[in-house]
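First, one chain by itself in structure tokens, the form predicted alone.
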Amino acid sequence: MNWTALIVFVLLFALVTVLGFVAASWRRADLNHLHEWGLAGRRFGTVVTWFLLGGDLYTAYTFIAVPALVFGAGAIGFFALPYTLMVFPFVYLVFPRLWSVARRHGYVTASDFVRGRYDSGLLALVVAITGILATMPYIALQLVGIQVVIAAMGFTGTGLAGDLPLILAFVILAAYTYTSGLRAPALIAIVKDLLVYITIIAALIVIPAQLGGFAHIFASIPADKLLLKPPAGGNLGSYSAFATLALGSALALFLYPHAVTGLLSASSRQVIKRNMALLPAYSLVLALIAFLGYMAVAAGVEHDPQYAAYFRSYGANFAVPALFLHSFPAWFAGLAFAAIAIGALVPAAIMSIAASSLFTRNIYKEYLRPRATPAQEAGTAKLMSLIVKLGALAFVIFLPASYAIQLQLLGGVWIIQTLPAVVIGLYGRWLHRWALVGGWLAGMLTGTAMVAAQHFKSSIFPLHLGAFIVPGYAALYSLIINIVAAVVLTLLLRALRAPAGADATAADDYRHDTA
């Protein structure tokens, strides 16, 4: 047991736990209303939204999975950089429209918007189910990050004893999320960012100095990990995989319920636009974090006998914890591990809030209790947030993954299928509501089948086009199938004069800040 690291970790963890409960009194409001508990009353300004979205989007996936992919697979792991740069202009142009229409009509989720736009309870239901389904492995990814750093401090073992610290962290997370709603991760995100910047700045100074400089680090990386493998024999290989991963991930990111929740909590359209201009600052940090994977290769942590058992248990996911244990005194390793764990708690809290809001608004109130009062809505959402986290915990304990990043990529395959209904729906209703359901089904089945064909070990599917093989992200390929199916079915349904339903929104709803 690394007691020094553990004490620092526990102290910082205790600090954010206190903040999580104190947040219930921050900007005090009646948390027995869903828009207050789940969206903090839509009152966050530019600074708070920046911290919230940063904590929401730059997660344990950033700290553990991206460097692990760079450590294990090389340059392909840097796909996370162009995708974060592509996503912000996309959101800047598209999602202020969603904020405006949601504010005007009191929508809490993307499914609320779909319900009003297309007059289709079925379409709203499939969007809600997809959001919940895609969120579960994403929350699990955060718990994997906590699990790895807990093990790095000496908590090892099998069965309940080995999982007890993770279960305890889950209970703490569940408690303050239940009590404080979205205000808790918003407040904790400020501490999380401070710890992250301290950790990364120290790593960039200390580790290269220990390893002989950046030139020596790059010289230590095998050629097959330093660059993407060039196409050969009609196989585009890692080139097409890299490009489609970046584009598909960019299109999927802000369709996740937690990203929508972060956006809808903003106080105005302009807050969203300012944040899309400011958030690329996080992309710089992401590049530096990804580079930790190369530092771990250069440091040779995988061959250090004291870490051998950890690498056998956690694979490449242990690369970053091993690097910090190898390079820093125990107290600073504890601080870095706290940054990773808190970086997991913030998004996990937002994700559980978003998933529970989807269930409450678009399943519970729509089908189970249409006359639910605001207090019953909020109470159901709080209870559901516990159930969602429990499901994610079971996902981690019983279904371990070689690379944690694959959990998030699988969720991306599912959530991107809601793009036609949500994003295209923000600009018009030409696609028929039933056609959108048919396209969603086609995309879900083909996307999942593509990942299943890779035995759920990768989301890269080798698409055969004549003499060419184009490996690519299954999410993007299945989205194309989704859109084609929706267009064809729309033409057919319009020819049959199938009822399109009434639009509850008006053109003016998408352009203004006022409610």
The other form holds:
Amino acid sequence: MNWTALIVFVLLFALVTVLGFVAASWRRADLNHLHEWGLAGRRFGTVVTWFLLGGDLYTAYTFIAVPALVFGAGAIGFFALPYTLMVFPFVYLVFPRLWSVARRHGYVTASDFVRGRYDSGLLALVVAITGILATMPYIALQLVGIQVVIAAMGFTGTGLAGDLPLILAFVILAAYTYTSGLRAPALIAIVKDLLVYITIIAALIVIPAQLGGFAHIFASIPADKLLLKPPAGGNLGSYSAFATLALGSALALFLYPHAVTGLLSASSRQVIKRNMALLPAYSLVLALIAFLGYMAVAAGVEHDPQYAAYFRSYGANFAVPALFLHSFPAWFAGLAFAAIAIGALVPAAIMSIAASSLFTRNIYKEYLRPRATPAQEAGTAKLMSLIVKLGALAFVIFLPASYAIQLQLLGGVWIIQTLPAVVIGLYGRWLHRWALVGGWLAGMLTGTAMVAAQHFKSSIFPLHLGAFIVPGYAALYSLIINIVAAVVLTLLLRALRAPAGADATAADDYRHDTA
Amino acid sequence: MNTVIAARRWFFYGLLCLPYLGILWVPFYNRIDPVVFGIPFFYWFQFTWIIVTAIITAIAYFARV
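What's the form predicted in complex with the partner chain like, now that we've got the form predicted alone?
Time for the whole complex; same chain goes first.
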């Protein structure tokens, strides 16, 4: 047991636990309203939104998995850079419209918007279910992140005793999410991000110096991993995989319910726009985190006998914890592990709030209890947030971690299928509501089939175009099928004069601001 | 007058699209040289684009697009 690291870790964990409960009285309001509990009253300014979105989008799993991919596969793992870079101009142009229309009509979820825009309970239900399905394995993956760092501090017990720290961490998380709602992760995100920045700056100063500089680190990477595999023999190889992975992930990111929750809690359109210029600071950090994968290769932690057992259990996901143990004094390794574990709590809280808001607004209130009072609505959401987290916990404890990873891979393919209804819907309603349901179904089926054809190991599908093979991200390919199906069905439905429903929104709703 | 406003808006839309052109054409930057501070081109090229994209988005913000 690494006691020094553990004590630092537990102290920092205790600090954020206190913050989580104190958050209930931060900007005090009646938490028995869903928009107060789940969106913190839509009052977050530029700075809090920056921490909240940063804490929300750059998750613990990102900190573990991106360097793990770089560690194992090399250059292709750097797709995370173009991915996070392409997100911001897209969100800058498109998503302030969602904020405006949500503000005017009191929408809490993307599904609420779809309901109002297209007058279709079915389409809203489909969007809500997709969101919940894509979020659940994502929460489970945050737990995998916590598991890895807990193990790194020497908790290697098996059975219930081995899972006890994880269960404890999650019960605490569930309790303060229940009482404080979105205010808790927003406040904790500030601590989390400060710890992450401290860790990365220290890693950048200490580790390259220990390893003899960047030139030496890159020299230790095998030549075939240092660059992408160039096209050969009619196969575009890693080129198309790299570009489509980045673009597809960028388009999908803000369709995730937890990202929408983060956006809608902002106090104005300008806050969102300003943050799109400020959030790339996290992309820089992510780039540095990706380099940790190469540093782990250069440090040779994989061949160190004291980490051999961990690599057998956790694979490449142990690369970063091993590097920290190898390079930092024990107390600082404890701080870095706390940064990762707290980095798991923030998104897990926001994801469970987002998923429970979707359930409450678009399933419970729509189908089970249409006359629910605001207090009943908030109560249901709080209860659902507990159930969602318990489900994720059970998932991680009782099933192999590879299931969560594979499902999260599918989650990206699924969530992007809501793009036509949500993003195209922000600009007009030419696409027919039933055609959007049809397009969604086509995208879900073909996307899932593409990943299944890779035995759920990869979301890169080798598309055959005549003599060419274009390997690409299944999410992007299936999105194209989705949109083509939606357009064709719209033409058909219009020819049949199928009723288009009434639009609850007006053109002006998409531009208004609080100012 | 309206055409001037529209032209201005499309200029900024074009500006915001630049990062996509810069980063999606992979063959352009999938190489080692020139190496800067020991870092191969493939890596520092992408790193630079993160900064450039942040600047472009900030310009669009201050231009109130």
